[in-house]
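Taking the form predicted on its own, here's one chain by itself in C-alpha cells.
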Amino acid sequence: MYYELSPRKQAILKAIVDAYIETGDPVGSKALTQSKQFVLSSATIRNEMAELEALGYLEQPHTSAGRIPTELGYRFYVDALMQDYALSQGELAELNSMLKAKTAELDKLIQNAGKVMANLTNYTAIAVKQSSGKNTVTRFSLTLIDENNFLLVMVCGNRSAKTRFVRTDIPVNEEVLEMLSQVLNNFVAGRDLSTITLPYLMQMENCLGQYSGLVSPIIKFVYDAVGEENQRDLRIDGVDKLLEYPEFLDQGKLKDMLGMFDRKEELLELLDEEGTNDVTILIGKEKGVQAMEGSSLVFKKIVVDGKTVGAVGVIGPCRMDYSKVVSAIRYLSDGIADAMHPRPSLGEIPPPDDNHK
C-alpha cells in the first residue's frame, strides 16, 4: 500500500535508493547533504527520513546507522521514481552480437540469452523456453540414405527442426519416401497429435498399402520429438555472481536461493502467474516465496505472434540496478521475438491449411 509522498520526500527516497544501490552502505543525512542534491539542512533531511521510515519506505538496520530502502521503498522507486537507462554502445554491441547470430532456433537463442544477460548485468540470469502448448509438426521431409535407413526431418510449431534417423526392415526407395512424405504432410502436419486416434492411423496405413508398417514407428518418432519440444527448459546462468553481493554471504540465505534454483518449480510458477507484455519486477517476498526475501526477480516474457514462447530475466539483491536491468531485458527479449517472427523465404513451403484434412 502506497502513502502519498510529497515531491521532497520522493526526491529524498530516490536519492537514498540510488546511493544504496551503488554502494550497499546505509545512507545518512550527512551523505545526502554532501552530495549537494538538496539545498536543505541535515536536520530537515533527518526529519524527512524519519517520516519515510515511519511510513514504511525506509528502515534503519542499526541504531547508529543510516537508512536503507524496504521492499515498499523499492516498489515505489521502480513504479514511480526510476529513470530510463540508455544502454551504452558496448552494451548494445554485446546484445546485438547475440541477436545477429546465424540461428533461428528458439532454444539456441534462449541458451545464449542467459549467458549474455548474466555477463551484462552481473546478476544471475534466467532464461525459459516455454512449452509450445500444442503438439504439432508443421512439415515433414524425408531423405533416403539406403534401402533400410532414411532421415526424417520435422519442422515444429516454433520453426525449430527436429531430425531422426529411421531404420526399417521394410526396404524403401525414393518413390516410397515420397509417398510416405505425402501421407505425413496430409494427415499429420498441423494437427494436434492428441487427436490422432487408432482409426486415423488405420487410414494412414491404408494409404501406404504394403508399406503400412512404416506408420507406427514414424508416429512414435514424431511423439518423441514433439515431447522434447514441449519440455519447458529453465536455464540459470551466473549462479556464482550471487557471491559478489553481501546479501548472499549469509549461508542460510544462499542455501534458500540455491534450493529454489534446484527445484525450479517456484521460479516457473512466478513466471506463469506474473508478467505482462512489458518487464515485470518482483521484489522480495511480495508473492509469498520465502527464498526471495532480500532478492528481486526482473523478467520479460518473449511473445511471438501473440504466443508466449519464453522469458528472459535476472535474479539479484533488492538493491539491484533496476534501470539498467530493465533496459537490457527489454532490448534482448524484444530482439529475440523479432528474430523468431516468421519471415518466409524464397521457395519456403507454407504451413498446411487446416481445411485440407
Given for the second form:
There are 2 protein chains.
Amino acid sequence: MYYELSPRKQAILKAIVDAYIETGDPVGSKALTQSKQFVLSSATIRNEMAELEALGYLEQPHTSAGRIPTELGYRFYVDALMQDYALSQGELAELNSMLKAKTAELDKLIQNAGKVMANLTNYTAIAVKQSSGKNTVTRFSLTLIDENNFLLVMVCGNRSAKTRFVRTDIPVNEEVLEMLSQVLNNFVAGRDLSTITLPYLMQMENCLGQYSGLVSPIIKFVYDAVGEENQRDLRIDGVDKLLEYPEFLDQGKLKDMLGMFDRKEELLELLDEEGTNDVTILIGKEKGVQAMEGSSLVFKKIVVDGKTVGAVGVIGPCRMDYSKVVSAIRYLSDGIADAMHPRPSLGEIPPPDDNHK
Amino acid sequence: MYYELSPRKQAILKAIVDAYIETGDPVGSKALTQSKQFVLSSATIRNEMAELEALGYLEQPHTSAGRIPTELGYRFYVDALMQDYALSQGELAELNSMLKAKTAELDKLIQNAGKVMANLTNYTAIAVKQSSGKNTVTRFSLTLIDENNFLLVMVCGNRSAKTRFVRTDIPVNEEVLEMLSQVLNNFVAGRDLSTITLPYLMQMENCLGQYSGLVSPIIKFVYDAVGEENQRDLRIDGVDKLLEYPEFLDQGKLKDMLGMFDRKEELLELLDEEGTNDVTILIGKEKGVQAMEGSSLVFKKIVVDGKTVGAVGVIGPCRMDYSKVVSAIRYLSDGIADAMHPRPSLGEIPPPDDNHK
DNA sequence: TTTAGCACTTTGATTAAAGGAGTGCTAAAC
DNA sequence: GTTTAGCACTCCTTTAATCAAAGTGCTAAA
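Structure of the form predicted in complex with the DNA, please, following the form predicted on its own?
And the full complex, kicking off with our chain again.
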C-alpha cells in the first residue's frame, strides 16, 4: 500500500509531520522550502502536497491553511518514517531512578511508572496491571465470621485470590459452610473463568436443599468476582497534561477523553490489542473508538517470563512526539520487566508451576 | 457575626444565592422583583444589595452586571439560609439500589458510592477509604493449595481482607496449616494493627518448632498487609462532570482541579478536616488551598462504631446545589455506615473488641 | 518536470457601532 | 425614615466591516 509513495513524497510527508508535531500549526509549502532541506520551489512542493492529499495522507483544515497529517499520514509516519529518539542523560536518569527503587512489587512499580511517564513525556500516562488472559478457578474457601456473615475466598489458577464478605439472612455455621464449599468446588473449581456464566451458576441452586436461599447472593458474588478478576487495575496519571495541547481546548474532545478515563473499560479494551510485543501505536479512531478521534495511544506490554503482567503507555493528541514517547515507553516497560524478573525472595509470588496438586 | 443581617437582607441574600445557583448568571435587582417573592421595588432591593455588597456577601463581576455571592455569601447561605432538600423517589431508589447490594465490603461500597454520587448530583464525586488509625485483625485463615503452597488470608475488623500466596520449601499439609493458623490467631488476632510490629512478630518464631522456617514469609506478609491497610485509597468519579459548569471552561481553573485530582494528597488533607460529624462544606479557599478557588468540597465521613472508615463527597463549583448535595451525601454516608454495621436486632456483627474464639 | 507569477479564499485581528442589562443617585412620595 | 420612580451612566456583548496575512491552485514559461 505504501509503495506508491516516491522517496521525495516520503521526505516531504516526514518533514510535514515533524513540523506539525513540533508546532501544531498547519504547515504550508513555503515553510518547507525555507527549512533548507529541500532544493525545490514552493510550487513543486505544493504539487506534491496536493498529491499527498489526494492519496489521503494529508488534509487541509480549510482552503488556505497549510496541510496537516491525516490518521493515515501519521500511520505511515510511525511505520516507516519516524526516526529513533535517543533518550538524553537526564531522561535516562529519571527513568532509572524509578527503576532502581528497591521494590520488586509490581503494583508499586507500575504505579510509579505512570507518574514518571507523565512527567517525562508531558502526556497523560496510563499504567495497567494486567491479569493474564486465561485463568481458572482453583478452589473456594469459606470462612465463618458469625452466623450471618462469612468470608468467601476464590483462589485462582494464576495465583491471585479474591475475597468477599457475604452477609446472609439465613444463619450459617461451620457445617453449612463446609457443605456450601463442596458444592461450590464441585461446580466451579477447575473451570476456566470465561466458562462461568450466570446460567451455569444457576444450576447450583438445586444442590443446596434448604440453603438454596443462599445461592443467590453467592452466585452474585462469584459472578462479580469473576468479573473483577478479569478487571484490571488501570491508573491514569497527569490528566492535566491534556490541557497543554490546544486540540483538547475544544471542550467536546476533552469531555470525551475524561469520560473515557472515567469508564476505563474502553481503554482497557484498547490495551488488549494483541499483535506485536513491542510498542503498539494506535492512532485516532483506528480501532473504532469514537472518543479516540484526534488522539493517539502508545503503549507496550510488560512481559515477565513470557507472561503479560501489565502495560505502560501514554495517551495524547495524534500530534504527538512519537519518537520520544516510543523510546521512553520501551525503556520503561523493559526496565520493569527486568526489575521483576530476578531474585525469588521471601514472600514474593513464586513463578508459576506448570502443575500443582 | 451574622446578626448584623436583617431578616429582609437574609431573604434577599437567599434569593440571590438560590437564583445564581440555578442559572449561573449574575442576578440583578429586577429579576428579584419579578420573581414575585418580594413586594418591593427594584430600587429598594438595589439599596439592600449595595449594603450586602459592602458587608462582603455579594460582589459584582463588573459595574453593570447583577450580583453574585462571595465565599462569605455562600458560607452564610449554607450555614443559615439553605433549606433541606427532600430526595425524590427516583433518587432514593438509585441510592438504595446501591446500598442494598448484599455486600458488607467497604471497598466495594465506597467504590460504588463514588459512581452513584457523581451520577446523582452531576458533580465530580470523591470517595475515600480511610483507615481509621484503629483497625484490628479479626482472624487468619490458611488454605492449602499444594504441599508447597498455601493461601494466607487476613481478615480485618473493618471488614476488609488481604490475601497472599505463600510458597514454602517445607512441605505442608492440612494439619500443619491448622497448627499454624492457631499460632497466628493466638499471636495476632484481635490486636490493633498499629501494635503489630516487626519485633512482636518475631516472637512467633519460637512457637513453631520445625516449621519456624515458615515464619519469615508470613511476617513479611502481615507487615506488608498492615502497611497497605493503613493506606488511604482515594477514588474520583465523574471528572468529566466538571465540564458541565462554565466556571471550569476557564482552562486555568480546570487545570488546577485536574492537577489536584492527580496529586490527591491535597485533597486527602482537606478531607481530614475534623470538627463536625455531619456533612462538612468547604467553600473556595477557606482552608487556604489555592486550587480550590471557585470550587467547593462537600463531604461526610462514614462512621462505623465510632470509627471513621472513610468519606464520600462531591467537588464542584461554589455555585453548587448544596441542599441536594448535602442530602445525598448524608443519605449515602449513613447508608454505608448502616450497611457496614446492620441493625443489632439481627444480631449480626459483634463489636470489634469482642473476643474471638 | 520545475518554477515564477498571480488571482483567489479563508482566517484572524481590529475597529466601530448598536443594543442591553443593571447600577447608583436624586428627588419626590408614602 | 423608608420606599420608589426616573434617569444618566457604565460596561459588556454582539454584529458588521475592514484589512492584512497565509497559503493555495492554476497557468504559462523556463
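Numbering follows the first chain given and starts at 1. Just so we're clear, the structure is a prediction, and the values are computed from it rather than from any experiment. In this text, the rigid core denotes the largest set of C-alpha atoms whose superposition between the two forms falls within 1.5 Å.
Participant: When the rigid core is used for the superposition, does residue 190 move between the two forms (threshold: C-alpha shift of 2 Å or more)?
Facilitator: It does, since the residue 190 C-alpha is displaced 2 Å or more between the two forms after the core fit.
Participant: With both forms fitted on the core, give yes or no for whether the Cα of residue 78 moves by 2 angstroms or more between the two forms.
Facilitator: Residue 78 C-alpha, core-superposed: shift of less than 2 Å.
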